[in-house]
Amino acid sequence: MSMNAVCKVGLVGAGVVGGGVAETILARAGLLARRSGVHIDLVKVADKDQPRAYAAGVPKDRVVDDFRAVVDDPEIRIVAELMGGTGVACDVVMSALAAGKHVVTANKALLAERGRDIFAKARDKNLVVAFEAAVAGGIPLLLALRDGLVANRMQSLLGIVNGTCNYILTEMTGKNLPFEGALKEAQRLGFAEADPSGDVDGKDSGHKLALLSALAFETWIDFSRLHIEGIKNIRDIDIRIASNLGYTPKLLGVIRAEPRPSSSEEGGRGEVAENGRLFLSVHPALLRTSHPLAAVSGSMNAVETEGDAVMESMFYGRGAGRYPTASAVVSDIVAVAKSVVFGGPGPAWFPPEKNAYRIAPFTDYQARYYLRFVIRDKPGVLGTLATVLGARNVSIAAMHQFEADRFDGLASVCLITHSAREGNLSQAINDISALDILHEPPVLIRIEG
């Protein structure tokens, strides 16, 4: 393998990721090619925020402020986006396929909501479009779902995706603090964008859930049909209670195959019925203080798989961040990189061209619930709520009544069910509202785990 061989390089945007990415290809350009083979030669960076690139190390003679200068260049064979965005990161992705190159990306949120049309020019063109650290920063999740479990057909994934969202949750837990106050201390840290709404509103997640559904289990979804709930609504009281009854918190991105009976295949593991029903959604849940991801803390990201040959697996590590996310970016560079050196297809994938499974409609969703009710504590209300949420086919498995407030006459009264259909739930839990027993809106967390 000669030491010898070059790829060039062409890199859009030079901010926190960007500029991560253009630090660590020039200072580590020979630990790179004594790795690999290649020399990755780094020759434009396009921002029109030009400083921004210079204090990442790249010579002034690189930096251009027009994406344009990066893909019209003949002799770049790799054109990593990095800016962000739907808008112009869109055109710098097609028109670098269009000009028959490679493209390297961490925006999941362009390929969550565009990526069948980038996807399908990088076919055409046969091209690669390579997105490790578009999902779980730093972890190499995404190798190991398309390279390392190629042989299993996966049955479920249950993962923490968003450090901001998980970093809030562990500050509520540890510290009792409000939302609000958890919030604004991820923003002094660092951790939360002054608007974090893409973030605690559950957005981000369901990009990341999306690339993951078409990855894992060959299943390309309309991101507007994903179910999704954030974080604003978690209160500090159910904080509490939940601790107390041996639960943790966390924003979970979840993915459920529908089982059928054992198959005849090798093995006799029970099979995943090719165009069943895949269940997807991202929720906050409590999962036992007992289970791996519970133990999930701060920012951290960490994903749990379970496929049919390898029964569980879990991933974990650094989502986000200038060098975490710098980092898989660089791999997959480095991976594009050998193949136009050396020949081989390099990270290519591609959506399915045919989903294995249909959408499960979220109303069949199967769930424990943690519910809280704010009630009038006066006789029968307890057997109202019992009655109503079993006349819906929602057993209770536990209840938990906090004594009332002498001074208003209410109570709370906590409820844990036994798994039951989200569809009943909601319906129960509407027609619990439309009595005159409650004092202020119930609250429902699903548990998972």
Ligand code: HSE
The other form holds:
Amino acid sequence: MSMNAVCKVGLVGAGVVGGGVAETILARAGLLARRSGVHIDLVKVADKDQPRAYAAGVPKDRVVDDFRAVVDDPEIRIVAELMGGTGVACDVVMSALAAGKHVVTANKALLAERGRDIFAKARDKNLVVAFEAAVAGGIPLLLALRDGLVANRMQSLLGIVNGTCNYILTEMTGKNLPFEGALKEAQRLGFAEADPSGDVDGKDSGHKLALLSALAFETWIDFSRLHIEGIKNIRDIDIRIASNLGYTPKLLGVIRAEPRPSSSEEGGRGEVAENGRLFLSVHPALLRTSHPLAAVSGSMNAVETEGDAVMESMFYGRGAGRYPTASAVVSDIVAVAKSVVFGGPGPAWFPPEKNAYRIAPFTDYQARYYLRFVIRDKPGVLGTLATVLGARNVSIAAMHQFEADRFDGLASVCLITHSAREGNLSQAINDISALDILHEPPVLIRIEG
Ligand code: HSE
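Structure of the form predicted in complex with the named molecule, please, following the form predicted alone?
To see the whole picture, the full complex is given below, headed by that same chain.
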């Protein structure tokens, strides 16, 4: 194998991630060439803010301010889009593919919202769009799901895929902080952005879940219809109560296939089960403190999967940050470069042309629930709560009432339910809310795992 093979690469965006990628490629060119047999030649870096690229060590004569100079360069075989967003970034990716270049991107929002068009274009042109860094940053999760676990029908996936939210919830739990206090601390330490909404509202996790659904469950979802709840309404009092009950709060992305398909149903002809349903959701959830994901603290990410052959697997690592993300992007660049130079499909992925599952309505979601009601402390109120829940087929597994303060006449009641249907539970909550026995809106947190 020749060690002289060269693959020319262009990069668009030299911010935190793009700068880290440029720096890594330039500083480790020898190591990458030794390990892959290809010299990765970073020939152009585009950024409107050119000094950012200089700061990453890119020679001035390789820095341009217009992405078209990268996309139009006939020598460049791989374009890494690392600017983020769904506007210009989409033009970068589409025009790179139109120009016959492979694409590497960390852009989860773009792929979750426009992935079908982008992958269709790549397929037409026989090109690769590699996106390891788009989900769980530095963890080689997509590599594992696409290649390492290719023989499995995935049955479920539970993921902590947003480090900002995990950091905030960890601080709230460990230091008894309210959400706002933990967010401020996260911002001060650089774990949360000045505008944290994309993270704390759950949208970033939703984008990643959409990609995991396509990759591991052969099912694209219409992102705008994904059930997403963020962590802004999680109260420190519920974290304290839940901790005492043996639970830890996490923002989870959940995918569950139903029915659990048997490996015999395919018959070896590559067709997929069309009648199964897929449940997808992003929501704050309580996990038993002994659950492996409950131990994933701070800004770390982790994903637990269950495949029908391999059973449970766990992937853990850093989901964000300059170098962890660069680690994944450079891995994609090297894999694509190897396929350019030596042939083979590289990290090509064949996205579903037809969904393997129907998306289940969220009202059919099943979970156990933590519920907290602040009720007027009068005779019969507790009985009414239990009766209404029972009438909607929600069964109570545990209950605790905190003694009323005799001056305000209010009592807090916490309930843990048996597994119940989301639609029934929300009808019960509506019924209870209409009864004038509540002092404030009820709290509902799903219990997973
Ligand atoms: N902002 C994300 C996080 C990383 O906090 O994990 C990029 O998706």
